[in-house]
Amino acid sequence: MSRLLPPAFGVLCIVALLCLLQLAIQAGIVDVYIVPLPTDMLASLPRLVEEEHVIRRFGVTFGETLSAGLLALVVGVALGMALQHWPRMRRAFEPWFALLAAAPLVMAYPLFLVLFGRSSLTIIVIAFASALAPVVLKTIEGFATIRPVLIDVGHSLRMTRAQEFRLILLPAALPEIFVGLRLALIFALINVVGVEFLINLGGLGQLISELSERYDLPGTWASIGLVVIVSILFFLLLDGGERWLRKRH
């Protein structure tokens, strides 16, 4: 029960938040020109789902984020663990890493759409690469971190090195693994909307962009509500697969 407290406030909260919204609205001190009723979002999900394919295009955003978030896990891990066992890779190469977080890639997709064509494979590419980083630097973070009495007392139980990583220096970096991949999936998410907004192809981003161009407001702002929802499947899909990596350690 206790478990079920927070998240229970949190809709709560989003609940008392909109019906707040509702009522400024029709007091007049939110133009409704500028956000529409919460209601009228809620009431044109239905025509969204049965004349905008909504939940196709729901799939399709989650699918390509996901994709590019498991390509940023295994690709970060592995240049995160082999930055770390060499030191002067990790001194030459961790600031590009940095740097490359920062970096608006979005703005790039000209780029990727001359290398890649016009498809969904440009949007996990780009994603992928807005992504990578994090994974990369909190995967270092993680195991430069690990308390050295942890390894001494693998020493001293003579482990081999396989037994080491995994009942050692794997569960101690856990934590900060998956601060990157929370990390990185919100960096894949944003730009997987954004270019599908751009070059109008694929999922939510191309449904948010069509509806704007069509001035639907409360379409729209549904849509937009629908970015978030993904957001939200993501990050109860990684608590409950950190849970399950630590029970299993």
Given for the second form:
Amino acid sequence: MSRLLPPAFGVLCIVALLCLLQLAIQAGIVDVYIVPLPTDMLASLPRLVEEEHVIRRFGVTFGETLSAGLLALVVGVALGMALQHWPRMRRAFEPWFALLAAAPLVMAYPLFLVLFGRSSLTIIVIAFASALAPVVLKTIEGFATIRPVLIDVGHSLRMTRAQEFRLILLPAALPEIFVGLRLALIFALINVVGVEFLINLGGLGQLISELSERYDLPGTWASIGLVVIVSILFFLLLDGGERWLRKRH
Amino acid sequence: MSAPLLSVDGVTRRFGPETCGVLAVDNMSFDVRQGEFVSIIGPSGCGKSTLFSMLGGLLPPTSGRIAVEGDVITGPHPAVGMVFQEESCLPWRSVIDNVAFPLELEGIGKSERHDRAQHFVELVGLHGFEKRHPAELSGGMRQRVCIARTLAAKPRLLLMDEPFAALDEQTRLLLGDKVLQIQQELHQTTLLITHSITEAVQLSDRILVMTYRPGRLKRIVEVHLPRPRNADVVTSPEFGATVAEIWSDLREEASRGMAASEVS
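For comparison with the form predicted on its own, would you give the structure of this protein in the form predicted in complex with its partner chain?
Following is the full complex, with the preceding chain placed first.
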């Protein structure tokens, strides 16, 4: 019970803030044409489900982000481990990944459109490209900062290379890898929604673009709220994944 | 007299090229017999940790040979267990899973390895902390987890490299007591590397005094304090006399070490 109390308190605070916002709008302190009433946002949901197929769109955005995130996980961890294994390669490429992490890759969307067409594939590729760098960099860091004494423990217990990797190196590097994955999923989601918005295709990003053009403010805000829910879902997924993996080692 | 469990013969270790490298350990020879508690003491920089790594098979000697139970070692030997200077618990495992780790590597099932590990958890006085993780323990407790983990592998020779170096004096004395108890209970053959004279005298049957760089064997001191011992042994006059005897040997080496570090 006491474990659930802090998250419950967090949710309660958000609800309280929304109530305050509602009161502020009703009192005329906040203009209803800038921020619609939270109750109107909630009330718009059935309409969004009915007319805008929001559940399917939610699935599209979630799926695109998940695909980009999984690709970044597989390619990023493999690349990170390879670069950590070959120090010369690491010296050659690590700065480029740091640069890639900082680059506003979404600006290059026309190029990706030409390469992959106006499709979900383009969105996934852009999101993957933005999510890759943090996974690579954090994987390198995770393996590079393992305390040498833990590796000595493995040697002194005459572990095989596979045992050493599975029972010492990987669990020691996992916390850093998960930091990279969290960043990757944030980057992926921002890019998925951003590109959907820009190229007017697919999921919640496109919906936000359309509704805002129609001046449907409650609907726009409700859709933004749904993007936040996608993000929360990924956060929970990663948290559960990390806990499960830690228990196994 | 029984055959030596560990036999070190003319072991030398040099880092870097022969002309300008560092000679860390120079021509050390000694034996450790079954059931003995031997300490190696020397000033900082005398090559103690290099010797530890070589005895554990983690570092090959430049020349000379090290044999455990008659086998010349070329890597870590199954009869040797190592406790490192730096605390080396696996932070993602609970105390019991840390201690059971070597048993897990042997392929022993979970309930049996936990039963066996429990004995060693209790031996080092950590009963009640089995489910805790290392981050929830003090430095002294974590080092005890490492000792229990090493003992769980049932080593015939326990090697310890200044395991209490990072701890305060009181904890050191009490942990020394614990090590004495364990040694008396298990008749564990132990080689302890330390720079603490009191620790060495409190625990050992024999003390090998090393010179400052290059590390050579300066002298072997036999400790004649009666066993079983405990932490109270430090108050006896014989204890004081042995400490003074070793200090007179070490003082010269420590001064050389200090002078060398001031020059560099």
